[in-house]
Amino acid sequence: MTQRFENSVALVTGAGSGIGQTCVRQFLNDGAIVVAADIDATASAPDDEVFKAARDNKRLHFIKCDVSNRLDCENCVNETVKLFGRLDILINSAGISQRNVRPEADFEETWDQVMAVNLKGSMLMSHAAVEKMKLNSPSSGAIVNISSIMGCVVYNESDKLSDGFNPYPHSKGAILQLTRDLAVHLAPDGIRVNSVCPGFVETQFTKGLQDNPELHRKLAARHPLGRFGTPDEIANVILFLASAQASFVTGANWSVDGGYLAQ
């Protein structure tokens, strides 16, 4: 049977951990060729089959990347159609929040640095893949951005996970003007951009919010699915649009928030 990304190249940003290591899993799974990006050096995957015949294969690469520097991002573009000769997907999901600047920092420090890693890296990744990507004969491509819900609406009030200048939803909310900036200046050349809002995930990056039990309990019960989403079930939207299943759909921004939005 044909896997949807049989011989298909995707490089994925933010691979070393939650969501960006599951889409890494599920392309590997559904054919792809993958090149897994992350600015943790030491970041591994998990030592199981899949990642481990991906290996074995030369159908799996790693790569070193700080998505806020312009030279690492074209290095990792230029590296992985070197190494495979082409790109054709490209998922954004290297992302911060405040709670991983330094403590020490003021706001303004921590405003700027998730606004390089969230905006700018999305966008830096993003201009070195289009030129690569307007290579494929015929031209042809698809970049799927990670927003957020927060990108949509603020945070409650009551939760006091923002005073109006935590820079994660403004961030998150640019990278909505982004995607559709993209998807219609690209969209004669066949490059597809698309992005995802996921609702509140279980992933290391929310682990905070878990460990606090009366703030988990409130954050889950915001979602009328009454729980956090899975990386999987976030995965599972990235990969759709990032497919030919999808070939009709730029432009676009899919809310993957456990019925968050809809409130």
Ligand code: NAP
Second form
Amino acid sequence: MTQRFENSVALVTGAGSGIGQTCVRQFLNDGAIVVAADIDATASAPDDEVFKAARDNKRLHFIKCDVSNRLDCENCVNETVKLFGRLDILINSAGISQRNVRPEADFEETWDQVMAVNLKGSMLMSHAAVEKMKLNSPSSGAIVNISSIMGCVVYNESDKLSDGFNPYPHSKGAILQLTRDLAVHLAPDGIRVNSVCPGFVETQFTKGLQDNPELHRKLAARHPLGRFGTPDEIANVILFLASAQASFVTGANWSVDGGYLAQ
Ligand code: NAP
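Okay, that's the form predicted alone, but what's the structure of the form predicted together with the ligand?
Below is the whole assembly, all chains and molecules, this chain first.
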């Protein structure tokens, strides 16, 4: 049976954990050659059969890359093309929240750091990737950015997750406009750009929230489906948007949120 991504080269950031790591696994299972980039290169290497087999078959390569650093992004893309000859797909999954910033940081440092990873990182990686995608013959590519329901609506006041200066929703709202802007400008080059808006998802990213039973229950109940999503449920839609099945989809944002935004 032909696999959806046979002969395609996919680069995934934030590949050491959660949604990014799950995208890597799904791409490998669906025939892609994958470059897994993460700020912590050792974290990108789970000890399981899919990853081991792909490594042995030279279909998987790990790169240490801090997406907030322009040189890292350019090196990462250059190394991908040097190793595998082309770049077809970019998944911008690296992301942080204010919970990842050192506790002593004030609101300005926190804002700068979250924006640098979530927004600037997606822009820098896309900038470097587009240059290579245009060299495909014919020019072609697919980029999927990860926004959030919090890019579309504000946190519920009673959950006390923001005082209005939380940079996370600001960064995720801007991802939606980055997606639309790139999509329109890159359409003539055959490069599609889309985003997904996950609801709350069971990953390391939300561990602090999941570890608080009262808050976890409250947040889960805010999704009409009554629970957090799984990384596979988000990756399923990301891979669809990256695939040829979505050949007429660009500039779009897909909610993958158990109905959160429909209310
Ligand atoms: P995750 O499990 O924390 O994975 C994110 C990965 O990105 C981690 O391996 C992290 O490394 C890495 N990373 C952090 N800073 C980086 C940098 N500067 N350069 C490269 N890699 C970096 O989070 P996730 O839940 O999979 O989230 C993936 C994306 O989905 C993020 O953009 C997030 O905002 C978005 N999202 C998540 C949820 C959710 O509920 N989980 C909901 C909506 C949207 P370290 O672990 O070493 O920091």
